[in-house]
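Here you get one chain, nothing else, as structure tokens; it is the form predicted alone.
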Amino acid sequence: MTGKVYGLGLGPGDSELVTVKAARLIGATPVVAYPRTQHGDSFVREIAAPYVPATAIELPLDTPMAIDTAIAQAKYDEHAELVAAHLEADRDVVLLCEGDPFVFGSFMYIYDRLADRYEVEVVPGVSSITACAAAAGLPLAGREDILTILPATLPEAVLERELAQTSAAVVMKIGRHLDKVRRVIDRLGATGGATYVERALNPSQRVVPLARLTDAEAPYFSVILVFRDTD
């Protein structure tokens, strides 16, 4: 017998947006695993705090924000084996994920490493995509609108090409790419229809029209919503 692993989406930052199912599983599962920065911080652990019982075995997974793909892949290998050790001991594991596990979530890499060996269940959560739209009070798409989701890490020319073809876009993972994204949106004449959202639905949330944003840098957990008239 081996344990089962659950990938739990916990939403973008508000503990009250955790689903009933995710809250139940956190409280009933013996091992609670979660990503942790090199400084020992874990935003997703903060989200889950009201639901983690004192009896839980906590498994922090140190996750450096490495640009080097080889370093990141080696870390995912390590994390998968740490989780697997508990599964082999017949202990179920919940792995906490910010937002939704399968929307730009690191859980998908653990899933790839474990799904062919163990029983895995994915519990969806509120994605930062819809959270940012709610925070800004901006419906994302309707009728024949095309919604495009783009990582800010794309090369500038690719980002511009994709934005030029859509009526509504969510540009994620802004971070150090803020200037590049702003240049592209300016060239497309879409700055007036763009809104910057930082830490959506968190107490430190910021929502600012891109045209009024004076920051030179942005945190990783920030998004720009772009709406264009494509007629």
Second form
Number of protein chains: 2
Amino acid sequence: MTGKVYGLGLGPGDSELVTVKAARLIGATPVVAYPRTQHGDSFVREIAAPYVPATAIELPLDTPMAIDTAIAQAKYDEHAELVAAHLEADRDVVLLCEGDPFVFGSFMYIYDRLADRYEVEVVPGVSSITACAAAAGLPLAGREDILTILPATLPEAVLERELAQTSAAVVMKIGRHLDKVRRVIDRLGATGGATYVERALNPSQRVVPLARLTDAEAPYFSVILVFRDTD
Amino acid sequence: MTGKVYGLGLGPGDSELVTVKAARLIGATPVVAYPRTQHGDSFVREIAAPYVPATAIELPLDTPMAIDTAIAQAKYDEHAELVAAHLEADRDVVLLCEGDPFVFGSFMYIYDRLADRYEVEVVPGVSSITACAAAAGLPLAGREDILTILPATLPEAVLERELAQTSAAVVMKIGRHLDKVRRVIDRLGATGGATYVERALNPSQRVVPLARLTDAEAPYFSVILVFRDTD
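Same protein, different form: I have the form predicted alone, so give me the form predicted together with another copy of the chain.
Below is the whole assembly, all chains and molecules, this chain first.
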């Protein structure tokens, strides 16, 4: 007998935007695992706080900033084995994820390493895509709209090509790419239809028309919504 | 004093995939409004069932199938006025939405009609986009992936152009467009990387590789996930 692992999407940050299912599973599962930064912070552990019982075995996973280096991959190997050790002892594990586990999260690196060997259930969460739209009061897509989701880490030319072709886009994980993304949107003449959303639906949320944003940098948890008339 | 309206995303169908916030608001708000089909069914009312108190004033909104006709627009005018009547009497209203309110839902037609006149709060929900990925066990996007969300109602040539350009796509609301979408995916040689998901995370869920799907038609609540190697 081995345990089961649940990948739980906990939404954009407000503990009330956790699903009833994720809240129940956090309370009922012996091991609660979550990523932690090198500074010892865990945003997703904060989101889960109201639901983590005092009896939980906590398993913080120290997560590297970069993901494509050999060091980072070795870290994910290590995390998978830390989780697997509990599964082998027939203890179920919940793995907490910001937003949705399958949209630009680090969960998929552990998923890739465990899904063939153990039972894994993914519980979807409110993704930052729809959280940002709700925060800004801007419907994302209706009728025959096309919606494009782009990470801000893409090369400038790729961002420009993609944004030039779509009527609605969410550019994710702005962070230190703010200048690049702004340049591209400016060149496309799309600044008037662009909205910057930082920490959607969190107490420190900011929603600012891109044309009025004077910041030089943005946090990782920020997006730019771009709506253009392409007809 | 006028009431406030909440647009609540209730997720893909499982009542446990409702957020803690939406569950609380359903229980605490005097008027519970929801779309209802011409047959008198309301899928979203079923999702909400565990959270609707016996004391709620229920406001079913008979919703047309088509959305772009003058008759449909008149219906949405009528719905907005039904909701507004409660707001004018200083009663708050929750408006229940399948999935997320701002992703291909009928909520935005009422939102357009009320947001200028009343306080409207949108509470995001688990969208069918991520629910289908969770059901299929297929991560949607990571690292520098681009994700395209397309309604199956698009003309065949537009679908083909969009799918030819992206490495990951979710084609929504398959319904009677199954043949058309399948033809396009076949022509692009992408059938091997395509998965059909029907009623994700509901008891009647089906996940079938597109290559093995023999159905001639699909329900409205079905999507096809398409992953292609475009490098």
